[in-house]
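The chain that follows stands alone, in the form predicted on its own, written as structure tokens.
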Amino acid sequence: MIGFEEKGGILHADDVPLTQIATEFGTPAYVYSAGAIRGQYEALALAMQKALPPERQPLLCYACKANSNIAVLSLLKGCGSGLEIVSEGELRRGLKAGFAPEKIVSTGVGKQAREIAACLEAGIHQFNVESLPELVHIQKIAAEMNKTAHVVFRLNPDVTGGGHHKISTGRKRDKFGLGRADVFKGFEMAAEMSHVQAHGLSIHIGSQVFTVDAFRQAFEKLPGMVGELRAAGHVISRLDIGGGFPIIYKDEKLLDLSAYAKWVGDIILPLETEIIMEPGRYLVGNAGVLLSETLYIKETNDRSFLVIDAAMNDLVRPTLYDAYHGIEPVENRDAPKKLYDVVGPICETGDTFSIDRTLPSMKPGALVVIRSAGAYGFCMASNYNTRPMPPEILIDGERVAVIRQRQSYDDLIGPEHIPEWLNR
């Protein structure tokens, strides 16, 4: 079995019981299934292979902000993936994981000078330009380094997409991308620049986009613009059509990949460009869980609180987005059902993973998992309340590897310093 399934009454990660993981490595801990990640990549790649000719297959650039552990990056590189980055740190992670620079694209509205310089030095595939001042900044740095910056312009299509307003990026009011007029102006500016070469357009409308129609609406903005830009003498050889494919957290309906691939074939393929895609959460989200232990069952007159050792600093999505995550026990999964508020130990009412969640009856010491934690889990974690960061563990069949050690208190507090003048 691949992923997280019950075997013999115990929840497993691939072929490894999670009870074994808890015993060996403690809790809380992030646990990832390598098989599940490979399966997601292959499903997306297969959908594209069925819809597009072999010589026109897209460059799938994993959006590594979803989960940037270098072991996860290396796994996806082995599948054939490229990389989408949003910082110098992610560039460094990608290069350390072995990605070829020509398969890396850089996005983000606030690219800093040192990030631009690092990308130019590495020789990445392209910058996805989000504003005209950014284009000027890239030209300045590229000229100083005597490097050529390859760019595409991110179009804001004014199309709503995403499962939460905080992760919808394609509306006119959002900070991302350029309006139509500024895209044309950007191409005109780039044509006059000595160290910038413009190649095309990019588009990305958000994350957790469930309806193919939202992608279709965005894609349909492109053919007309491509035609007009070419008529104006600009070369359009690349289209980065973003990502945003959803995963199931509760009862969501997954995107019809075949229908999505058909729209790519019908709308994007005829434009005769290189095609780039940026899947992130889709590849890793359901491939990870946060493993935790029950500390106490606190009973009040009207509530039963299941207090676990994981907290909002370990997984912030429920607090930040009111996000739903499946929660279930590792053992005794057929016990009589009971309603619980599942909460962590942090001194915040917001440190709550769910309200009135029906679970098998739990006892102190019982292990639980918070599902769908492979994306925007560890990478958004913090040390709030001076809590050490949990380990990350990768399971591949029967093989187990700690891909990030649990943070120690020395790791956490060691970099801090009391100035000498405070001790006078």
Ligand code: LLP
Second form
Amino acid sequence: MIGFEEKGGILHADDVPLTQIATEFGTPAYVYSAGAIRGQYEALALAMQKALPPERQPLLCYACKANSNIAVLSLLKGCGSGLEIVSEGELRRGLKAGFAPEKIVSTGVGKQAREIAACLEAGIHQFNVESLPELVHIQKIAAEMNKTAHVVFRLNPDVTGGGHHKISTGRKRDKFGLGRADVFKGFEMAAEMSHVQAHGLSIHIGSQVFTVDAFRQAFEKLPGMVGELRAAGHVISRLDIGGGFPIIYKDEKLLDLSAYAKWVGDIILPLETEIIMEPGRYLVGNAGVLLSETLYIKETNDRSFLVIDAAMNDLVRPTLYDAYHGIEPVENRDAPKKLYDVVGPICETGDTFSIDRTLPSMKPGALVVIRSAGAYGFCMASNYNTRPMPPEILIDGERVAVIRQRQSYDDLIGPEHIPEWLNR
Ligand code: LLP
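I've shown you the form predicted on its own. Could you give me the structure of the form predicted together with the ligand?
Zooming out: every chain and molecule, the one shown earlier first.
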């Protein structure tokens, strides 16, 4: 069995009952299915194999901000993936997991000097440049190191996409990318630079893009732009078409992967460039759950609160983006239904996973899972309210591994110290 399904009345992760995981490792805990991650990678790769000829297959660079545990990175590397990184920390994780630097692309609007230097030292495939001052900065550092920086320019296509305004990145008002005129300027500047080589363009319009036409609208901005840049004498040999492919959290009607692949085939392929993609959420989102235990059932005049031991510090998406996540009990899944507000222990009303959720009636001690927590779950967790970071557990069939142990209080509080001069 692959993924999270019920067997003998108990929800499993692959072949392992989640009851067993809770007993062995405690709660809250993130649990990932290796098979589910592999399956998503293969589905995306296959859709591309059907739409594009073998010699024009894209370089899939997993956007590891979605889930950067080095075991997950290693798993995806094993599938053949490259890596999209947005910080030196992510570069270090990628190198530690064994990614070839030639398969790593660096994105983000605020690349710092030491991050640029670390990427040049490693010899990454390219920087996706987001501003002209950044281009100048990259040239300066590359010259000092006597390395060549390979760059593409991120075009802001002025397209609205993304499941929430906080994760839409391709509108003119967003901080990302360059307008048309600045892309031209960037190519002209790069042509004069001694240690920068420009290769093409990138776009990324947002995350959880479920507006069916948004990708097509963004892709359609590319042929004209590529034609004009080539007419001006610039070499366009790479197009990075970003990430953003959505997953089902509830009952969303989503863009079909094959339709997306067909647009890549129809619009991007004829431009005769190397093709790069940066999928994040699609590869890992539905391959993880946050496993938690019911602490109390608190009944008030008009509400039933299911107080669980996971909180917004473990999974912030519901409170940050009003995101919907499925919630299910691990056992007693056929009990009579009841309405609950599912909340965590943190001292904020925002620490609410869902309001008026219909669930089989629950008892203290009952285990629940919060679904679709494999992407932007653990990696956005914090220590708010001095709660230790939960463990991450990887399941592969019957195999179980703790890929990150629960944070200890020593690790959490140990780095702090009281200055000697205080209270003197
Ligand atoms: N490439 C770039 C340049 C990005 O900024 C992102 C995501 C991706 C690729 C991957 O996008 P994906 O395929 O995962 O949609 N924390 C938010 C999502 C933020 C996404 C940021 N950038 C959430 O929990 O929904």
